[in-house]
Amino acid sequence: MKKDILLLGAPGAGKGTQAKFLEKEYNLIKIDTGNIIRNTIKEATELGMQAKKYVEQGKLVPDELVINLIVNTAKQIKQQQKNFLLDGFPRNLQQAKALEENKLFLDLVIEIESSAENLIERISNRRLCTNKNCGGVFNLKSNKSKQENICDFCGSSLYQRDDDKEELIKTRFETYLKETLPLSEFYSKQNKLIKIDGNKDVEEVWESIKKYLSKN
């Protein structure tokens, strides 16, 4: 499959999990905006320090801080004659148009839809591996690690992201509805959008995605 794909959905919709399946199954290179931003914060770069104040408040990092980074990364992937998978970018119309202005046109947008109740429960119970090379993701209710606060895959400790705490979840969801959801209409008009029921189990969601891709 030769497609450049965007995964669209509110925080906690399961984009990260489905992205891993897509990467492995279709040999895509994932551009994870969230990880890129978190790494710049950890490295205490100038960009990272600017981004940190927004992340800690549960707000989106301003466009000017991320557009050039993502565009350059995507172009490098295309120069290698490979296909990319976007997760977390574009998150608003300005960013979507910036991609197209740089001749980076998406082939498919997969929107994972979930109810607000499911999203809040998933996010507040999510735990991540501290080893960024591992990327393990667990949930205190639906996918607990075998040993408390220890990653099943690499043995590193688990942590909760600051913006995954319950007091910030509603802010993130409201921001998504206001700034990111219009992308659904934008790509729908281009006949590039498919919607997947994200309230189902992880495997059921994946089977729905694979079923569509096998026919297209």
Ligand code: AMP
Contents of the next structure:
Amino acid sequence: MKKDILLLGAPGAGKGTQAKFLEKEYNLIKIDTGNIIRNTIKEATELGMQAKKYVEQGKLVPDELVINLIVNTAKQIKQQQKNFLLDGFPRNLQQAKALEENKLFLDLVIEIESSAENLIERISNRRLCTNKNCGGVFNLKSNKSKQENICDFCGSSLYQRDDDKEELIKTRFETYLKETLPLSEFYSKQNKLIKIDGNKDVEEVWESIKKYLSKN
Ligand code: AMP
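Could I see the form predicted in complex with the ligand next, after the form predicted alone?
First the chain shown before, then all remaining chains and molecules of the complex.
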């Protein structure tokens, strides 16, 4: 399969988990925007210091800080004749347009839809891998790591994101509805969007995605 793909969905929809399967199965290069931004904050780079306050408030980091970073990463992947898997970018219409202005056109947008109830349950039980190159995502209830608090993929320890705590979840959903959901219509009009029911088990969601990709 040779496709440049975007994973769309609210926080907690399971994008990170499915991204991990997709990159492995189809040899895609994942661009996990949230993870990239968290790393810039950890490393206290210039960008990280500016991005920190937005992430801490559950708001989007301003476009001028994010667009160049992600567009350049995607361009590098294309220069190597590889396909990218975008997770968390674009997150608003300006970012979607920036991709097109840079001749980065998506072949497919996979929107994972989940009920608000499931999203909240997943976010509050989500645990991430501390290894910045790994991107392992687990859930204390629905997708446990084999060993408690240890990543199945690389053996590093797991942690809970600060912005996954209850106080911020509401703001992050509001941001998603206002800024990111319009992308569903944007890509639907371009006939690039498929919707996947994300209320099912991790494995079932993955089967639905694979089934679609095997036919298209
Ligand atoms: P995520 O891991 O995708 O939930 O992203 C975590 C946080 O990083 C978000 O709440 C935003 O503050 C920031 N972020 C991630 N992707 C973007 C983006 N495309 N544009 C602006 N901010 C972003």
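Positions refer to the first chain, counted from 1. Just so we're clear, the structure is a prediction, and the values are computed from it rather than from any experiment. Definition used throughout: the rigid core is the maximal C-alpha set that superposes within 1.5 Å between two forms.
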Large Cα shift (2 Å or above) at Gly136 between the two forms, core-fitted:
yes
